[in-house]
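Next up: just one chain, as structure tokens, the form predicted alone.
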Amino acid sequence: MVYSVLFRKYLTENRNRNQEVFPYLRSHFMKPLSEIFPLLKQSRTIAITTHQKPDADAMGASLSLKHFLTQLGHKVTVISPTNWASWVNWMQGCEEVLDFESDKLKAETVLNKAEWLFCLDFNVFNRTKGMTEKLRQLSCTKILIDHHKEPDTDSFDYGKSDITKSSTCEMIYDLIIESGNGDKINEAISECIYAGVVGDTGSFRFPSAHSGVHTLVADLKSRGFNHAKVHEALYDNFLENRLRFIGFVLLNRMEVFYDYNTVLITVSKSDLLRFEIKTGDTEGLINFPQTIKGIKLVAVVIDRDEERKWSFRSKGDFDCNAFARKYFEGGGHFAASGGRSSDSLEVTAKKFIQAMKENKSQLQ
């Protein structure tokens, strides 16, 4: 095992020479994203996709990249693996996004014709649900742009994976600037990029909102960007039932374990049906318990038809990513991760409580 790690380290450090001497190694390396910059001048048919149930960052990154590439003369189509929250429908170009689940034939036709495939805000194909096998089978050039841990770099030809970035939208902004096309940042691109940045930084309160993020926003503002318009579209665009649902859940479905500085929220299928909850309506629910003094870990599990979906948020030195990977087939960021379970809601909640107890020393 040690020799394997050292050999791979040697290959990485000597990439250029190894590819000249051993051409068969070429497919094992994801080449730097910067290498596509000169290739952007040639018009291509391009598909862009992201993870299932795309949030503001996923949809914002996809659409901002689409608007940018379209200006360069490329034919671009965005494909979402599933449906998405209605509160991102305001983004320019969202009406043209294909839903793979509901329009599979048309989406597969687009994928089959694509010369390039951009994969945004996810780093392993199984984050795309029903699209997973299709993406694996495609022989086109695959490009990764993402900020999550442990990317499957062997599946991509070019790309950049940077966990220090606040969001994938920040990385799209970097791509545009670094490729020498800053003049292409228009209103549509600005709105989409800002939406992803503000969403993934928790309105700039998370540690991921580094100085470069504020410089990015300042640049957008200098171009005439109206941030208040985007903030209202993201956060003041829900129906009454969602607010009543949140109140009900916080009152009846939230357990606080003060001995472990942890909060657990369990949402049943009947709760979703009672309040007519749709895709995206549970977004932000996990943020409320984080306001409780001393809480280090918040977990929300929602009973979906095919599985139970977990979301985790942490403060301090508790690693959400490691926790989600170890116990719930998930992962993500240090302070924000997700997971899944095939167990019933009751069983998976019990497993969480046991996992919480196993991590008592880290949570206290």
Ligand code: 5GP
Contents of the next structure:
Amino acid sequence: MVYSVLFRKYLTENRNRNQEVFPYLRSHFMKPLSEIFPLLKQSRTIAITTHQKPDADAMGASLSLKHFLTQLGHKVTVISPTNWASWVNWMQGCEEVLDFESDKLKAETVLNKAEWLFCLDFNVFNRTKGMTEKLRQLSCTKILIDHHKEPDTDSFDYGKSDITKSSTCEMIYDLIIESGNGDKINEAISECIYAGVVGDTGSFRFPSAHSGVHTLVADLKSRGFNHAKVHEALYDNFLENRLRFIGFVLLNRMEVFYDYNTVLITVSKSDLLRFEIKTGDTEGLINFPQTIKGIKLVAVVIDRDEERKWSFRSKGDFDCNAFARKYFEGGGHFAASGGRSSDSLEVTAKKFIQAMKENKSQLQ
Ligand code: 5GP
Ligand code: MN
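Could you give the coordinates for the form predicted in complex with ligand 5GP, as opposed to the form predicted alone above?
Entire complex below, previous chain first.
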């Protein structure tokens, strides 16, 4: 017994090296999230992070967890790997989130001091861009809470990875309830959790909005929370240029391949500059082509400075996660995924059309 505890401790402390020396030990590391519940009583220094360009679920999960842990007496800092869309700025506590790119020194100091690191809404370190190596090197306790496919469980000490969950925010709600702390759910937590659930379920329309999601919302409502305020903050808060941009793109940059039930949108750097598009302004663009009858796959590629960023959405039995992994160095969920390319916009778009043709049978 003592030996097994010591051996486990040794393995955890030497995680990176072990994976080379004992490759057969992979996938056996991550202990259940519920094992941290009794440990929550002892106050700690905690860092919370999420994927690059955090969306409503990523930011909502990070801040709701921060509000919860702060009430338990922990010292908590949220670090985002990059900047984020302005439509999450309304979330309470967002003004204190550190941007690793623009506040690197401060963020690294926080990470160095952290006893625990929560990784939310992503499951492989390379989703944190410039922070990837730093996270790999940290020797603190790492805890994963995520709902994407194919987690790198070897990199985490504790965690929960559940693809049946609508959102990471739903998993934060579960954590609060299951650890016996439902009384800690206040307005700030409710707003953040609800925002993530709404964002990731496409306002309750995707199949991921299972009955438990509606029960969660009913519970938040019974605690007196105002859902209309969150919808307005998320969706009625853009500037005119973003709507003009969407109109322009749908008219001029959208190609429909009826033989493949597929839509492709390509957005160039000059389009972004012309309409003064900021981080987050392109969110939601991908939903419009899905309203065309019979469309199974929508792909949007945007020419960002350092890479061409892909987004994929599907209906029916087309696996976006597998598609993004196979062709565009990405991943995500069955019906929503993303990826990247270092090719030019024209070349990567051509590669997509080739990939679409290779997948004709699944798209019909
Ligand atoms: P979005 O199109 O909204 O950026 O992303 C859709 C889903 O795919 C999200 O759950 C997101 O976390 C995931 N995703 C987006 N880009 C990538 C990527 O490059 N790699 C992986 N593994 N997942 C991604
Ligand atoms: Mn999510």
